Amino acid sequence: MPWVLRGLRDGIVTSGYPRRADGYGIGFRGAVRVLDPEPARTSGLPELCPTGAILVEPAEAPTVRIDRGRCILCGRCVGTRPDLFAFDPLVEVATSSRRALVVPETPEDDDEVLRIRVQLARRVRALRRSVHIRHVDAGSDGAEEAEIAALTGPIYDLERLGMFFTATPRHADVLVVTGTGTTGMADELRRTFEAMPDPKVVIACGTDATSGGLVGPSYSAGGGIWELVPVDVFVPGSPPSPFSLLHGLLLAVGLLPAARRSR
């Protein structure tokens, strides 16, 4: 019985998240943050990003912001301008507002997030026990699927939180969508959404689903799946980590601990 010996040797490997914070350490590339929103030199900054995630807002003192919904974490901005950009080991990056993925946040963004969060909490009040998840690949490169598969392993153990994947949308409470929302998957995605009973929640998983990533919008791919179905929670990243996906799922159904509901 080698599994017994392995269990005694390794102990409990399952994460305690969300009851207690967890992550991947200080070297993890969870998100890009702006060190100086009003730098002295802004020339050439937008050209650093292949997806247009760097925004320079014109003003007397130009403001630099990062759209995490478009960021693919390639690191070009960090490598070229380490005085201005840095990687953040943050894993709780999901938000219920697309606009709130643009950081640093503004007071208007915070107000919008709070308003949407309250509306979502009221709508999903019934989804507090057993939650069933339907995943749809709407044109992804497969990276997000690998991270989603990790949720069912012993480290993250999604089922300990009362969440289960289902093969049919008619039993699903949450729709997790990966990919850009390609033309060939548009109708199938809409039919899946319409087949789900109310109340239901849609999560855009990854940069492709949030904004189209490197390939969208184009003749075959959209600028994010929010153009096809209403999205309640956006989880940025290319791909988002399993902890980020857990954060998005918990945020979607109102099971995130109160201390971490402000984002």
The other form holds:
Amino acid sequence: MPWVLRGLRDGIVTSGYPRRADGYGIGFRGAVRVLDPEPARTSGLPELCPTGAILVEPAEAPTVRIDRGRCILCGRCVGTRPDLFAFDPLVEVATSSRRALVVPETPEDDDEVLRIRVQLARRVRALRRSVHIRHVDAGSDGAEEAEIAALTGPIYDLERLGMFFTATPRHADVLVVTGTGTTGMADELRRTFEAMPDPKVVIACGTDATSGGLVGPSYSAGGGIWELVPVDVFVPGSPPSPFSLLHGLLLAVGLLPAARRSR
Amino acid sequence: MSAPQPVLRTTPGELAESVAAGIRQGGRLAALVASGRDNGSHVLRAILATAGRLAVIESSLSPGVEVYPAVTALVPGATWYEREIHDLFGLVPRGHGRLDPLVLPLADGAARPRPGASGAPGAVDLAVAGLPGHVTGEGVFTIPYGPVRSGVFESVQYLVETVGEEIPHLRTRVYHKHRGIERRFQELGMDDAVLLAERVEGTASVAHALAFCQALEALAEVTVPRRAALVRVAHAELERIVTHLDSVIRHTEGAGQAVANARLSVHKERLLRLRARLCGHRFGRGVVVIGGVSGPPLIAPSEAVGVTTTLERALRADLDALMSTPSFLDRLRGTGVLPAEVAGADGAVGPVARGSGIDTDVRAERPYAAYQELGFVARIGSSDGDALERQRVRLDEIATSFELVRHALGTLDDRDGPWSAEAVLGAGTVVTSVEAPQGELLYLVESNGTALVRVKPRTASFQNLSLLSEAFRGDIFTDFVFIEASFGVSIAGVSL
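What about the form predicted in complex with its partner chain, after the form predicted alone?
After this comes the whole thing, all chains and molecules, with the earlier chain placed first.
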């Protein structure tokens, strides 16, 4: 009985996302943005980044881009060259195309993103009202699991969106994978993927799962789980915030409101 | 900072006896670490912890020598260390008894990663088919639990050997997540290596960065500014509160305490948001840098103190209610007993040790950062050693940690001054320790002055997971979730 009353104490704490933007995004370091893609001086920029996320190409007309799929949000570029880079209070960083993680995007990227999104939407049309999720850890540092677990709490509350974690791959529609894709998990990951019925969607959760991050590739860690299973949605971050994960899940099953479908 | 340790040199033949002698004199085997050299030789280092300091016993194996007398033969607590050394270096401790693969199962004769040697090891093929795993006997069978489990867990496999419901024996397989972290450290400059340290165990990012930076600071002989030390304490203790709370949340989930589970999850999320407001990262990454911290807190310390007080009051009310809910306590009482003599002899650390009445806490034994100034006193539990006592220890520590956070932030002064001291990479070998949320975390760092030669994190998770099977004495399947949660192990830190 005391717990019943206790449970009512704080009223509703659940976020209104994705119907409404959530105030928590404000001030949160969700991504790095390029302020000036064509600066006068570009020497030394790629070396600035510990994971090689700063791209300066092509040689004849150098443009500075950030590969969010490699970025671990350490902020070294922001601290060293505040004229070129800034933290962006952006939590909606998931994309359905690996190339679109490189920002600023090129017009060709936009076309590709659109094409992939249409294909994905066709595939997941049947899933929208009830989505079952399976998680596999393929060599994470453990923080991604903490953020995924937060999704089941009252604040993010996945179940209000018709999404549930399931105890077996046979019931799963969405495979959420964390970690670089280690040698020791390669077979287990493939077998989980194969055990899932079609249609199915794979989400690479975090920078490690997208590109190997700071850890992979190594003698036993991969350079991202796309080496092992086909990936439909990438959610960068080290680890990605729960809102970024929600964004990725909604993007994966075509449940994102039109206004939030910028990417 | 802390001076490099006294080093006792001995021959491989006398290593085991030297370690055993150190333990007879009141020491505890805190780690056994090997390093590879390019000429094919190896260095073995045993790290002994006594109340006030760490000591190193060092021994060299000449090129081509791959067999040495096992330390395990005299000191059972070395079992997992020598299995790890066998996996990573191919060295054979003679007389070990059970040299099954642990962190990286490779075929006999396969090339080993040999951390400490230069070059890039090629991709490995795991030889998992031949792993021992099945018991035989009438009515006895093995249930493989993991590595992929229902729910959101890190990958680990428990082989539960059972006759039905009781769990008389448990084997743990931890190689699935092996990422090659130790070799990766050698490829990075010291600033990038700090970022890697933060990713060894994601839920103990601050502790890892702290232990690693303390090692580099000791080699560079720099002193961290006082206010940087205070900020380090504040972030380390917030990390401890969140990690301990996560352990409690897993208990409530297992016991089906839905309301408690939901409310504690909300408190945890609010704590993560406070951490993000303080430094821009929910797990405190980027705070600790070599020589100090990256900068002042992003919000006024007085505001952070206020938020902390409000959060603690709300959390305390729910935790008090939980600890007077009989249907919850009944699941924990007498579950997963780790006897004090086992915890003591085999070197349990952190809340697992303190829950068995073992008096060990790095913050008190070998104070670092600002713990001495803040008057830290360790809280030791009774010798019950069950899941309930480990839970009580964690709840006590949450209260202590809140005090430390407020005290540290409240003591920060506004006077100008640096937040970090300049440091260059020094040369030498040093071992440092901090109390991570999971327990004693050691870093052995060896540098030649231009590059990191060997970096070995020895996590509390590794040390405590090796004792997990000791806590199953007459417990049954439905107790598993509590025993696992009460050990609070991060698998990422077990097989690096």
